[in-house]
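Next up: a single chain in structure tokens, the form predicted alone.
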Amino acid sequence: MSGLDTAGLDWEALRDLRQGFLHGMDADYWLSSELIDQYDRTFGERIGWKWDHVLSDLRMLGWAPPSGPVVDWACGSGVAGRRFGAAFGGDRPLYLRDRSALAVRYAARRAREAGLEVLEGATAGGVLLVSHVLNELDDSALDGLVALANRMDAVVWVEPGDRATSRRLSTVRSRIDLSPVAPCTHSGACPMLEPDHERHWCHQFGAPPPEAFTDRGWGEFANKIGVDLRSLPLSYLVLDARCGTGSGSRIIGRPKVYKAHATVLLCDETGLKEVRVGKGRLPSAFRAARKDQLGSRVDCVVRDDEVLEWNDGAPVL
């Protein structure tokens, strides 16, 4: 990532284009390629955080692409599939769909400038790749996405990680016969959508870069359309034809961090639980919680809601 520069911004545009996102929008905000580069490089470069976070996540995970097409769905500027391009290799045709035929045209030429080949047409198999649309999506075509997910090999899915986004997207995944990769430690049924669970969403956070603290431009951007960009939430769903998850526990959210303690909610086969993380017994992860540096996916033995061993199995102190 590189600063970035404000000269000829045009800051009143994306308020609006926020303010949209925010509140959602029928018509379409695409009114000229100088806005869609505008958001590229602004809100655009933000998601594309949020993608690194998944697609890190999916190379620890040791989980690989199936081979065939990706199809980047509601395109936009185009990020979801230059940033999957770059971390999976950019072998594998690039298909852009957009309601917008100018943000096509644009997605397309930014990723031929990345080394990516762009073909046009339908298609059905490989990956799909949707990224920020919930809140734009009534039934009716949520219904039509779904049935596209259905007929693909693996779905990469990113939302924002606010609470009613990432809740509707829980309940797309008991829609699509496709096996959870992540964030999913399980096959079963999610269980954020128990009535026990309603106060709870399924949302992680990923880790800016240096720049977005550092950099003046960053900076003039983040004062003067009100966003954190310290904090990057974000909800998302993996789902793949070939294998599912693998085993471990899943943390939701951040952790609370007490005096003698940090209590943390796993997500694993079991449900959702709440568990305790003591200063004493495990003085390396709580620190760990302290800092927030606690990786989202975790091995550990739990009894009577205490971690008695964390990560990598480190013994009872």
Ligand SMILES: C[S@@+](CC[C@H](N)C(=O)[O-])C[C@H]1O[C@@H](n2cnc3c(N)ncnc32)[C@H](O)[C@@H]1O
The other form holds:
Amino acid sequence: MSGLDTAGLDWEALRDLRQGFLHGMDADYWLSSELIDQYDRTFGERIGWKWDHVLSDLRMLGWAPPSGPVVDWACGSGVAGRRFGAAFGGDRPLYLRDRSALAVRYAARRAREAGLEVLEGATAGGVLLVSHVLNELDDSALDGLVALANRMDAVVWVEPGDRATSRRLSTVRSRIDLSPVAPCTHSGACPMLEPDHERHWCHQFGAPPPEAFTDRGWGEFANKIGVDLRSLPLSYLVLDARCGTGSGSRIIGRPKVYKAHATVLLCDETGLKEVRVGKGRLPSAFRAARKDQLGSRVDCVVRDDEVLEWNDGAPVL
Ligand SMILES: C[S@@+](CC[C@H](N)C(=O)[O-])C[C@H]1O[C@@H](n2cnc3c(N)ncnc32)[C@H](O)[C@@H]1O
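So the form predicted alone is up there; where is the form predicted together with the ligand?
Expanding to the full complex; the earlier chain stays at the top.
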């Protein structure tokens, strides 16, 4: 991890990109490899922090990718493929796909510089990586991507943590014929999609690296682009033909902290439920909730919405 060198950044172009990401863009927006490089150093790096969070959650679960190639679909500057290679070893061939040939060329060069083997042509099987593209896909493009996912052995898909994108990702889950590994702790229907739960969405918060708070370059980026780097909301989905979920419950979003208790939204095989963590009964879990350090999985005993026992980190796969 390192600071952000802002020399030469085209703030206007980066602001335009961000507006496009937030409000949607139909046409190919990668107009130059300089712009892709600026994206990679800024937005792409922040997306890399989200990948770090997801890949570390997978390692804690004891998950390792199946053998075979890795496909980074809609690769952009190729952050996902590089982060995945760094986390799980770069001995799997990497295939890069994007509607922009310029992006594929940039991502291939950076991946090779990182020691990864990049291949061209078609492949099936292995691991599909998808990152930050869902809100750019119409239904027919998404159908094509789902069909590709159904030909793979595993899928790791990371998206922003907003409600609309996350809920769309939840609908994708049931269309891919692989077992959910994470964030799900069960393979039943996604509780978020039940009519009673429309106001909820499956999202977590990663931990930004220290330089997001301390580095002058990142501070300038946050001010000029209007991104709050202290918060790293994300949604994700990991599916695998070989294994199913661990157990326990997934903590959704952030706890709400009151004077004598915190409420935490949990998702598990019994569905979605809001539970109370009492300051008196569970002082250390309450303290962790207050400091936003609860972790993201828990094994707990609940009676009448009151948590009686709280054990951080559910069992591994
Ligand atoms: C916001 S960028 C994300 C890039 C990269 N995955 C990341 O996480 O940094 C979205 C990428 O999706 C690509 N894209 C959009 N629609 C696509 C489509 N229908 N087929 C292939 N690539 C597409 C864009 O060209 C762009 O590179």
